[in-house]
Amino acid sequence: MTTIDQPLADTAYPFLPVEPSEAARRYAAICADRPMTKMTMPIGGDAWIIHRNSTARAMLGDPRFVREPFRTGERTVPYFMEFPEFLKSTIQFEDPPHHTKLRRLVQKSISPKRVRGMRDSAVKFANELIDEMVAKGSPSNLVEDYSIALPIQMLANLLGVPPEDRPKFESWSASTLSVANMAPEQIAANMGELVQYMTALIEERRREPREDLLSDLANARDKDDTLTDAEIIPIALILIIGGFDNTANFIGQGVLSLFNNQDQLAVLLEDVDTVAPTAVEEILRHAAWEIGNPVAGMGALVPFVATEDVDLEGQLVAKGEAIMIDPNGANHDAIAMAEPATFDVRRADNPHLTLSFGLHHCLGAPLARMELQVAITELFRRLPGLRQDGPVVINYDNLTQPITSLPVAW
């Protein structure tokens, strides 16, 4: 029933950023009223969002949508910003069989026995930035120090990759995730540059085959799944890149957000091997949410098209019509989940979505949710008494938006 100190939730859709408990309310309400919403994008023209958990499992997990013609460049990828363009030949953007038949090949090589046999390394790294930080004294930048060098030595050490390289990294990095202050002319250099990279490492690996996944892909001798170096390239390229560009910002905002719930770092710290797990699947879920930025009722995971007419939750989407998800929905849908506005380390059943579902589920996420559990563990094994010690700086003009510095101290 609802009462004057209960107002009625706004059920807009987009909204303007509001405080993040009031976002929270509005997408309860939303995901009551209705499992999507039609709108037109900024970029691409209409498209449906979609806000209800199991809904977007439901399209995730169907066959039927696709996303061959933003591949092709048949259609433009309807978006909130303009999509850039390197994204579209990775795996993101294929579908059956060759997308099967590309997972299948990479999955051998990320396979979760794989990730747990590099789980060793991880945490001995992860010990020697710590050992580093503390020699230098604080306060630290721990973007710089910690969550993004992590990252880089495990893509390095999976992808066969010198980790000396990780300037040239962070800057295609850079280049390739821009959607402003960046020329053109800047970004296709640096795009050439890592293409001419990764073809003369790949062509190295043929030669001299080692234990690595370049070397998996550029080996792969069936019939059925040999690759081009047309099809490996971008296959690493979004290991590369999004694997240490995602991982890196998703420690800082677990650190951050733990920062802002003391009350939750203190319940990590009683049982740090234990809460790990629990608490990195938290940070996948509502970190973003705990920086202390307002939050706003928009963004979206990569669209499909439909290739018929599908009733989903009893809302006919149409041949050709484009859909996505909408992640803060998904991942704050009262129906889904208990108090979605809490962050809760020990929360038991969580099923967000920030790592996707069915068909396109990240491909690095067991290698992922690996090196947050070591990130989040070793730091404060190590530093129980971390704290902030100054502003955070966020890059607005890059598509993940990424925390580029966290001053710390101990």
Contents of the next structure:
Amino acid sequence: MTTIDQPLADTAYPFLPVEPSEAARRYAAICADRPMTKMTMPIGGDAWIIHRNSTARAMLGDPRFVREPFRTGERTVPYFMEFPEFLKSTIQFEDPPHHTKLRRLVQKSISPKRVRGMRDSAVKFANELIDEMVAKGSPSNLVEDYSIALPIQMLANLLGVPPEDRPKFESWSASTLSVANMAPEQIAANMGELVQYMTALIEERRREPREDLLSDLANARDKDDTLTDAEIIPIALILIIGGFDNTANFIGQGVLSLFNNQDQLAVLLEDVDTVAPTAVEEILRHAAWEIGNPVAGMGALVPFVATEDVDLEGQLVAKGEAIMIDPNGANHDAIAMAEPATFDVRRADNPHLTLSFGLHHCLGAPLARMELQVAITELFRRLPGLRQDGPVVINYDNLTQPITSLPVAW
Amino acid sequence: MSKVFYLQPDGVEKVIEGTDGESVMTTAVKNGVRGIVGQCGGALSCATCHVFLAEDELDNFSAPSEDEDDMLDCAATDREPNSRLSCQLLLREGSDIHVTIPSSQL
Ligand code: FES
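Complement to the form predicted on its own: the form predicted in complex with the partner chain:
Let us now look at the entire complex, which starts with that chain.
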């Protein structure tokens, strides 16, 4: 007979927001119970939601799951909300072989090697921002003064936006930020100007290439194929939208989750340089659960469709069925990791899927990781006494629920 | 059954008995070997599974494809003549594999 110390966790899915510790208990129980659940999505009908980490990896690594029916409009994307049209034209919705071509060309330009080369300038820029904060004196709103500024600068750098155009580029890009909370028409107008600007810049780089991503893409040749502007623009946009909003959010959430876990902050401060890489992985996995909000059992990355019947760890997914992963589940699966509810900045084995995995893993993953590592390292190296100095403001109206204000003092 | 010997840059070695037909990358990821990320799951589009293959085992595998060769140039740790992407190295009955993990993949 098994002894039961605690009442059994509820394995119903989806579930409404509950305390993070309770959410962790439920996810662990759900993952132990089954690899996935079929649910009716608010939009687009039924779909499988994968909970288990190993099942998620098996699906993401299996070419029999594709996105084409969503791109062609043959099917509505089953999801929690309507998928914006322009997102469907991006690389996320391409399948091999076209995806492979795009992916490789971009990947080379944003590769671990290229990103390593950008690290020094990220460190320099982070320190300039910290200098400005120090000069102004505490308190400071970390979101405005640090976590948004750093990724936008890195992105401008990577794409090759000349310094004199940075302010324009920043304001266009920032309009897509969830913290900006702009009206859809305003965002569309800003995006229009951004696209125009990028088109002109691509033309310039085609004539006079430099050491940057736009030059690489503008002049990329894959065997005898070149990329058209219509292919390059969405790539640049997905990097801007996907890249910098998320990175800014992770910096804010990361710092706040450290404030909320003083023992872990102390571990980081003991040896910032060594601990920062694992701390960043832990922030990617779990920081959203440590900012004081309840957690709902719901949410997913972009779905796929099965092109044939596939057995995934004992569950038959029938041809034509839609399937997606809930990263919250995969990141809190007690089969795949020890004590998923604990925020552990030294966690050595951290198979989180926040940046996804497989063919469609986050294109900007090396850049995002580098920026987060630099952001956390420099901030706490320079200001080891950094502390929260006032209430945080979170924008609950936005899907990504970004932190819009995080007052800090040092 | 064959064994993969993973040598960390700090000299610590981990030996895993793997399944034939699986890659050195998958075997590492499944068994929690540090330093092999394999973010793209073997699709040759991340270069985070870079390893240095033992010199005397280089000939046990066919030479890197053009795509692997391209991606090796993207790795965070500079490539050496014995560099391989471990998602392309498949385990085979009866032949052990020795790889050294580079200091950084990201
Ligand atoms: S796992 Fe991505 S290139 Fe090998």
